[in-house]
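Here's a solo chain for you in structure tokens, the form predicted on its own.
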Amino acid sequence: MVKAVRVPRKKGEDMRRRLSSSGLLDEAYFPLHDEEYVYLPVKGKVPRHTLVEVDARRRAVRKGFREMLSGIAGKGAGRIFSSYDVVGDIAVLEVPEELKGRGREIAEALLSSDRKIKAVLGKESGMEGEYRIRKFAFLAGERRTETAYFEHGVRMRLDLAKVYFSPRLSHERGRIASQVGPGENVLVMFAGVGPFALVVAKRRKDAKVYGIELNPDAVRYFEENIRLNRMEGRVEAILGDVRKVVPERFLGVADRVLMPLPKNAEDFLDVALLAAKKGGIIHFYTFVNRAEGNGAAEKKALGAGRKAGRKIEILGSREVRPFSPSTVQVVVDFRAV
């Protein structure tokens, strides 16, 4: 017997990935299901979820990539597993500087566990530029950073080196398009590829999705990725700023407004305001030091809500993922009266 995360079925491939991301999943099981629900093995507690044991029938697997890492990088293997994401069929890993020297075996050991990567990237640096673009060097594998990623339904086009992009927002991106309504316009700021745009216009048909991005090259993609999921008509990709975009064409007019722009998107919680009909949802992103908590982020959305002279209702706030020992991103949900 093992111990398990049971999930409603819709949301099991979500709870994957964040189990998975987190270095969570134990996958030396095959995760069981039933009519209702998803039983995915794990190592340890898993906050807000209670487990439950079951008869898991253990992987006739290679050599995992976690016991390879651990024989290569010894106390550093945590730390690289936990920080690896998979975009596609492209593995992004983040070697610390100690083991630099030790990135190309790390790479290899990775492609030989998962026949599904055929490429492996290393972080060079952090998101820079107004584009939050990464550099980064190639590790092993393909000698390529474009790939297609599928998750809700939606298939997308994209290249890591010239446009932001984020795996671990798959969980926010189904849990919003949960929440649209029927017949809503929805506004999404920094928009990049479309992530968020079209698992919206996946989830709700008749909903009217737009998308604002700043980046020609996302903005490409994004076009490429409505057409790849015959989202034309429904699904619109618009080339600009918000500052100037917003107050153009969009004053007072959207039902939901996206904000997951990954760092200070508190600047731009007025633009939001005015994009957001009267009784508008806002979903606002932002980073806070943990132990200050969701408080601290609630405080921005209500202090922009005054500076606007809008009333704020607060409908909930989470954390979403960490981002440092000592910052987590948050995710707030609000009613702009």
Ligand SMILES: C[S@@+](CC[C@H](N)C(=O)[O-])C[C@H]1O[C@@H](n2cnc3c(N)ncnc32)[C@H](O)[C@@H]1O
Given for the second form:
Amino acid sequence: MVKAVRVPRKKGEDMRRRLSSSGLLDEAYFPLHDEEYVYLPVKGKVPRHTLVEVDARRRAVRKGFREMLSGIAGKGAGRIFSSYDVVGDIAVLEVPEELKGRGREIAEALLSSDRKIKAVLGKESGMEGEYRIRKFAFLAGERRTETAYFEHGVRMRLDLAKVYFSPRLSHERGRIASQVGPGENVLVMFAGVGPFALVVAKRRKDAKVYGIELNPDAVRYFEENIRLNRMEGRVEAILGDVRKVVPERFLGVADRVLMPLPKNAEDFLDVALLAAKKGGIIHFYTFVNRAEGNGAAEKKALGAGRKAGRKIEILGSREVRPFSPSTVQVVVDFRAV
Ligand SMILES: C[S@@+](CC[C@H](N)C(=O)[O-])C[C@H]1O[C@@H](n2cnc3c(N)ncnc32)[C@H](O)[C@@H]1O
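Shown: the form predicted on its own; wanted: the form predicted together with the ligand:
Time for the whole complex; same chain goes first.
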């Protein structure tokens, strides 16, 4: 028997994406359903949901890795299994300090258990510097960091060693795209290789989407991804610093501004307010202490509004994903009047 979240069938897909992007979905098992509900196997507690026990069938692919992992890593297996990501055909593992000597063995086990995975990388640092890039070690398989990733009907190429990318934000990208109205001008600050911009443009064919990004490698991939998805003319990738580009090109023109730089987006709220037209919506991402809650994030938005002399209407705020035991990433959606 495994623990699962039970949700009405029509909410099943939404919940599956949310659990997957927060790393809680236990993909070692198939989901179950009856006439009314879907039962999604999970790896641990899910905030605001009571778990039920279900007799879910194991997927053959992951079974192999989990079993091999228990043999190699003992008690550390659960942590490794629940924290690895797959981006395209590359798996990214976080090997705990005490198991560092066995990283290659763990990676070989993963490689042999899933034929889709062609390379396994180990995290060697957190997201660092202005470009938010991680250092990796090659653990197994092909020695490359470039891959192709598919999400919400959008294909993207990217190099994990040269640009920021997280598959865990997939649900959030879908959530934002579903809110964009007809003919909107959407400005994605901190655009990376373009995932938010491209997912918005895929869903909203009549929107004009602009993405500003500082990292030249990311902009190169962003431009390639626009071509790959045949979105030339609807999506524009702009190389530069938002603090310089916004005053030059985007004063008061955006119906919607996205700020996916949780580490210090608050330092750029003044820039987002410059870009947002009267009544424009801003999606502000930030980290808060779990104990302080979303209110702390909303306060940052309200403070920036006061400074800029703009009235702020908070439309909502929610946890995007857990970041560490004490910190969560939160998004505040607000209107600048
Ligand atoms: C956390 S990443 C998000 C990337 C992308 N939106 C995504 O979700 O994959 C933040 C990005 O902002 C870029 N960045 C940081 N400061 C910037 C600035 N002042 N102007 C433009 N881009 C900036 C970094 O290079 C990085 O690619």
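Numbering follows the first chain given and starts at 1. Take the two forms, superpose them, and find the largest set of C-alpha atoms that agree within 1.5 Å; that set is the rigid core. Quick caveat, the model's predicted, so the values are computed rather than measured.
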* Please say whether, between these two forms, the C-alpha of R318 moves by 2 Å or more once the core is aligned. => no
